[in-house]
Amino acid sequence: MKDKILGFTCAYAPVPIIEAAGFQAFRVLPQGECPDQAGQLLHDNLCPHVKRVLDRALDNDLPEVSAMVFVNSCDSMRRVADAWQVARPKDQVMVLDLPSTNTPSSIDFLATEYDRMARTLFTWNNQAFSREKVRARIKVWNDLSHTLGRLETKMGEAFYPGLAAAVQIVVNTAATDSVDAALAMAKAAVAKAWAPARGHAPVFLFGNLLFDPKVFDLFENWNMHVTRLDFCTGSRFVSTVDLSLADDPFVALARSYMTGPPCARTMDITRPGNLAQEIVERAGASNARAVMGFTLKFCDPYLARIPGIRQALQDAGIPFLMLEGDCTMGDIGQQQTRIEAFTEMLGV
């Protein structure tokens, strides 16, 4: 028997526990093309994740699913989970609360939203609860992360045609698929032989959203050499769990995910540009020459975040070329001449 389909928008929202209660886990990516009728509930200037997440439901262009977990990261997220309850009465909802900053009193805030998130899931797919089904889905989740970390680090290595979209395509397959599928694939991806190529500049990628494995055959159409992908459908969806934290896997799950890599509306209290250095950092263990940042549209926590990056980067000599987008191909096809430009600058 299939398992329900779960829907979720967020890296906030573990994987582990939609699949310890007995759910397929579905990430409803801002992706299709479906006609533009979130204006009808959301204000026209929110950020075109969520705007592109609601016209998929009004045009039920979704799989058979049953229930959305929402978190409230941002305002623009929480409106569309108000909105998808007018799109989708039928659909069960829940909302978790995420915590701006990791203090220890949020990481304990965090782990409960997480305990009631698991209890509620495994009541709606009438499941016994069990901690111990969690600990074991995060077990395999972190066999994921460690097959992934092995692929990433070879994309810093050398320039690898095709591998970054390939490790895009197994994180995709973690977010609508299954964990167990996605690491057979990273697997799989880690024992081909890959041939290395000479001429694209290695580039260091972050932000928020780019998730479609396409893209990143376009840079390296356009010379670049993609070292990592630093964004919350990337590298940080993936992140390890470290069990070794905490007894509780909540806690555990609650402390890995509010002091691993952030994304831009989280914060660290006691340094503040943490963000900015962490950037620094990652583009430079992944053997980048250069930072490419991608956004989308109307994103107020990245953009605040972006005049400290470009400053981080330009005292560590490392050339920066900041884009915006809407999440569509078409978008992302404005944007070549400036890659190019901006690869050919580095004269790899």
Given for the second form:
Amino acid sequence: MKDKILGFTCAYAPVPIIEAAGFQAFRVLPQGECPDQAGQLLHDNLCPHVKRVLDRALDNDLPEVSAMVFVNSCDSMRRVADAWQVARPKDQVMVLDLPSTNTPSSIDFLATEYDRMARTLFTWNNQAFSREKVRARIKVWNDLSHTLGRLETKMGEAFYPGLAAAVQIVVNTAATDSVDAALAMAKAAVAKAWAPARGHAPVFLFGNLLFDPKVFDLFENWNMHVTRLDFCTGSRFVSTVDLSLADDPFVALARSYMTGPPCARTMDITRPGNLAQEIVERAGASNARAVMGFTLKFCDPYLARIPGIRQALQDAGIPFLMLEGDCTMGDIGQQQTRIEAFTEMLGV
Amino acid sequence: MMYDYFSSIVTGITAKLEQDPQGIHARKRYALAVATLGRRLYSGDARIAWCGVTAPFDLLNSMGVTSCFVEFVGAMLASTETAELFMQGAEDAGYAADSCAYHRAVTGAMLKSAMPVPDFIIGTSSPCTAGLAVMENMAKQYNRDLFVVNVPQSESPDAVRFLARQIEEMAGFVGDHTGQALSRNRLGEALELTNEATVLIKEIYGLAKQKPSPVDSRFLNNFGVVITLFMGTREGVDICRGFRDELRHRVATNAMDASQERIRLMWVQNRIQFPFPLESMLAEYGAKIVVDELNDVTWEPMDPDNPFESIARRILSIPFSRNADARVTHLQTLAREYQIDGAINPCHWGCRQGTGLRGIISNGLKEIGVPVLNLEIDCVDSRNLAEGQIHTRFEAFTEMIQG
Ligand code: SF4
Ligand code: SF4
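Take the protein just shown as the form predicted alone and give its structure as the form predicted together with its partner chain.
After this comes the whole thing, all chains and molecules, with the earlier chain placed first.
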């Protein structure tokens, strides 16, 4: 029998919990051609991520999703959780409370939230709650994370045409289909003999969402060697859960998620503005010569940090190109001239 | 600049009050308290904390910290028509022009060194996470320590415990920075004062509900949000008593003019902060704002024996901390209690938290027969204001209500 599908929208909703409860995890990505109607329930000044997700709900452009987990990661996410319940009142919905900081009390609370999430999902799926099942799925997830890590290391070492898109396809499979299938694909990609090429400018990419594999092929056509996909829909999504951190898998999940590479909505209050420095460091570690940021319009968490990131990159002497738009290929297509000029300027 | 501005207000109002020391003058006394706080913030000799809107100001007051939410500065800059300069500065520095203008104005002021440097910073994730980004940037810019109060969206026992724990940790953080640990006695006294003020506030709102209402559109403008800054102080109690006495006086002397409120309105979220002839525009159509969404008491009395949990429950009860259902239910309750005929939602551009609920709020109020006028306006940034259009929309809205 096919697993029931449970939708989610944020990288802080742990897929291992969803799968342990017997659901197929399906990340509702902001894609598709459905009509633009989210503004009727929300407002047009919300980010294209949440608007498109809601458009899909309103247009029923989803597989058979009957339950959703939202994470109140930012103001816009809170609003889409509200609107979903109006748009699809029959769905079971839970909202996970995600603290903004990685202090010990925040991590303790998030662990209780992950525990609550697991109990809720097991109940929704009429299954007996089992920490062991969660732990087992975390192990598979970590296997995927390590395998992807090898591919990402390879991305930084040299330019392998098509590798960035291949990595993205693996991540998308884990997000919308199954971690087992993604793992098999990742292993096949590791085993494949990739032929390196020369003459492309190594660029570290970061931002919130960029998940269409075709985008990375386009970038390659525009003379770019993508060294890292530092997105909520990229490498940050499949981050390792360090099970040695705690006996309780929920505590291990909370600690790992809150102390791993942060997205703009999570802060280390002991080092305000550290996201900027982390980007400088991660770009360097991936052997990039430059950084390109991609942020959705109206995304407050990212947009408010961009000036700081720009400054840190400037201080480090790393060229930076910032793009702001929606999630569509069309939008990226319009940036061709700027991106080509940028890679050309890098003079590889 | 701001110090001089606040000083001149203090001097001006003090002189006026001296001419009639026996008068109630609730709004003037309130404005004097606000200006005095502003002057203290900018004086350079107070220990100050920039905070998020839902920070526990009674606790901070009990610890001798002059504290204020940063949006207060955004509103002040707008009211003095100086926000534009600072917003432009923030935009020139790369901050998105689509963000909340309260935050843009504050960011611009920070970049132009027009904000007092705080001793430390306390962010809150309610009402909005957008504000947290500003607090983080501020901590970086001023090289000051940051504490963040994460406000969960539910009121589950775990959520209450988490928030209460953070409030206690926050008190420790403040103590570490002031060199004076929290005194449970002083906090207890502050919470008693909060309770005293809250009783008066409830009375104020009870009077405002009368039909005709003794308030005019301006009387309680920004009151619910700003009064939190004075919680836990005797001054706060006195301000509230002034408002209560003035309303009682108006009722006793029949000072309300029923003809001025053919249409009773509710204002959703924040008021327009720059000079704008809202009240006169509404009065033209016999309409009056009798209630603001943020003017309500949603919490139980503070328990001085259980201060952190009490404070946590209060923060969690604020409709902005909660989901759309709770917010709409609250608006519906206010609409019924105040017998309103319509609501105005200014849909402050850049506010994902509040404006993001535009459609859901409209539907929720329509469900109980209350029409909503959604204005597309920026409450702080007047650069794109289309005053004529707003006039026309008020006219059409009030005509529609009157049938
Ligand atoms: S973090 Fe940004 S992109 Fe993601 S939901 Fe929030 S506003 Fe949208
Ligand atoms: S108006 Fe909205 S975004 Fe701006 S400070 Fe208030 S809640 Fe936050």
